[in-house]
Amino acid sequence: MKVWGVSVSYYTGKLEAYLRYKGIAYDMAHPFAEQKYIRERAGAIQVPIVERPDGRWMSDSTPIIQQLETEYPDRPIMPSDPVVRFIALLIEDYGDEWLWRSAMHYRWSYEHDRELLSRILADEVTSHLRLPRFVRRHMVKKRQHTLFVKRDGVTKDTWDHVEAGFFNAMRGMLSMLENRPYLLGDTPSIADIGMMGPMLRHFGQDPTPAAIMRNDWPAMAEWVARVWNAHATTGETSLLDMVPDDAASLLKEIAETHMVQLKENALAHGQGRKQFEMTVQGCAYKEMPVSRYRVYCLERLREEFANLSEGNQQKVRSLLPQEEYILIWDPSVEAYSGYDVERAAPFNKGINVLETG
């Protein structure tokens, strides 16, 4: 298969992840010399694409995994206990969602970030324009930046609460893996592979935070390439039954962030705002782009913990005391985004994250 994508992508990374463990074989290939081919079978250029060999495309990298995990059966990432597969998923969707601000803050408001990842992507994203590199590097920051940070809430009086979050999860996901090599288990399940989005190419690549998690938090680096080279050291599927007591503090911090962002932007876009305010442990974000994909995102939780037993949901709740995480099973608020209403994906036409729709 070929994955279109782009080498220093949060996403694509976290699927190129997925594919090394499960030993699935994939070509890369940039895809914006090629958008109007792309967006016609694909729906958006939002990295990684899948294009298969039988002429099927795939996007989204949550639903593309969940898609290759009932073709390729061999050594599993989602855990056969349903608890602990619903608390994968939502440890998952959090470093999907949630950590993104916090990734992309330090690639675009550093300058060596900035100045580095602006040559990478000239070269792989803009390359197809006749214009000098260096107008197309100015293109690429400015762009980044206005989108990704300033648009995103980013600013001097979110900024110390933003990178908080990168070291909020390092510290609950370091909770876990004091206890074993992966959050949940002796081999990567789904809640590595998605923390692998932020951590491999954001966090564990970009000059300022690559230098805190090798110099600060070595534990975290030695984690990213544990998962990256997971094919070659690890044997059976070795996943948990229950969910670890160690997995409370990480659990407390998603409560906390992903849960507020979630509610809040699906209150939003039930109303038909095209932005929305929150407060997120004390700090004010204001003029934050509601996301249609994000109340998506929220659907897919509900799904989830609705296609629980009884029994396995009170487990949950138990799990989950925080009053935050009442949004999953407490329908008072409206999440309808719309998208994939057939539940087609991953082979349905994707839409960009922050699309309201």
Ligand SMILES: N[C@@H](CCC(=O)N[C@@H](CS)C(=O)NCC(=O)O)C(=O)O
The other form holds:
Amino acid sequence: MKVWGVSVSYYTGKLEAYLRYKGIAYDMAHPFAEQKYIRERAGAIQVPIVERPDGRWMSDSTPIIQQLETEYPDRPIMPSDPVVRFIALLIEDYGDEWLWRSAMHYRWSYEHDRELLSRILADEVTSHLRLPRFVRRHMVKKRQHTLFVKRDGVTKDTWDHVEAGFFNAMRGMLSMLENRPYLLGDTPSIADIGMMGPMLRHFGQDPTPAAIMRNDWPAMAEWVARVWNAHATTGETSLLDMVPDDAASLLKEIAETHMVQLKENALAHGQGRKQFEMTVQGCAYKEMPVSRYRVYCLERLREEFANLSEGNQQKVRSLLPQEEYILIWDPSVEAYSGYDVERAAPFNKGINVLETG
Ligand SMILES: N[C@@H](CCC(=O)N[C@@H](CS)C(=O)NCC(=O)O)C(=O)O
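Switching forms now, from the form predicted on its own to the form predicted together with the named molecule, please provide the structure.
Full complex below, order starting with the chain above.
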């Protein structure tokens, strides 16, 4: 299949980690020169987008992976125990949607990172523009910093908290990885693949966070390489059938961060607002862009929960004691994105993550 992607992209890296583990062959192409062609077929110009040999197109890494799991049953990454599966999907969603801000901040707020990445992106993303490279680099830097740092709540007051998100994620993951090679077993699950979004192409490669990871958290760098090479080094699928106690610190972090954002975002979207505020672990974020896609993420988590048996719902609730998690099973916060209403994903038309709708 053809993956329309970018070599330094968060979600392209996540999908590639998955495809490599599964042994699914793919070629990569950059989509930005072919805007009209892609937009007609996939909806939004975002990466990754998958063009399949059967002519169909797929958008959004989470449903893309869920679809491919049904077609490529070898080396399953979805835990067969429904409770473990739910927790794995929750970790994936946190990797997808919460750590994005920290990842973009490190890439675009620090000079070395900004210079290197704008050089790479100018070549992969803007080469179709008839402008000198230094102009294209400048455009990339300005766009990315404005959209994904300045307008996504990173200020001098939130700076330290945004960076702490990276450390807290690694701390939570390492308390699990002390006991096994992958987060939820002896082989990778969707939780590992989800966390590869931020950890592979951003924290693991961009100069500033990669130096922090390599020097202060080398076991994380080892995990990134382990997941990337998992096809060659792991045997028969072996995922846990119970959520381990060592997941507690990561699950607490997810409650205090991602759940707060999901809730405030959904409330604001329900009220037709374009911006929202939130206080996360005592840190106040102002003028945050509402994301319609993240309302959809909450809808999907709620659906996953609703599909569990009553006994399994009770088990999930006891694993998630923090009050922020009530959001998942208490529908009093309206979550209706209007996105993918037919539940055709990944074969629907995509939308950009910071589109307010
Ligand atoms: N929900 C999508 C998100 C994809 C996404 O946002 N990709 C980024 C790059 S990592 C992108 O293409 N952004 C488009 C832009 O910056 O205009 C997924 O899971 O694949």
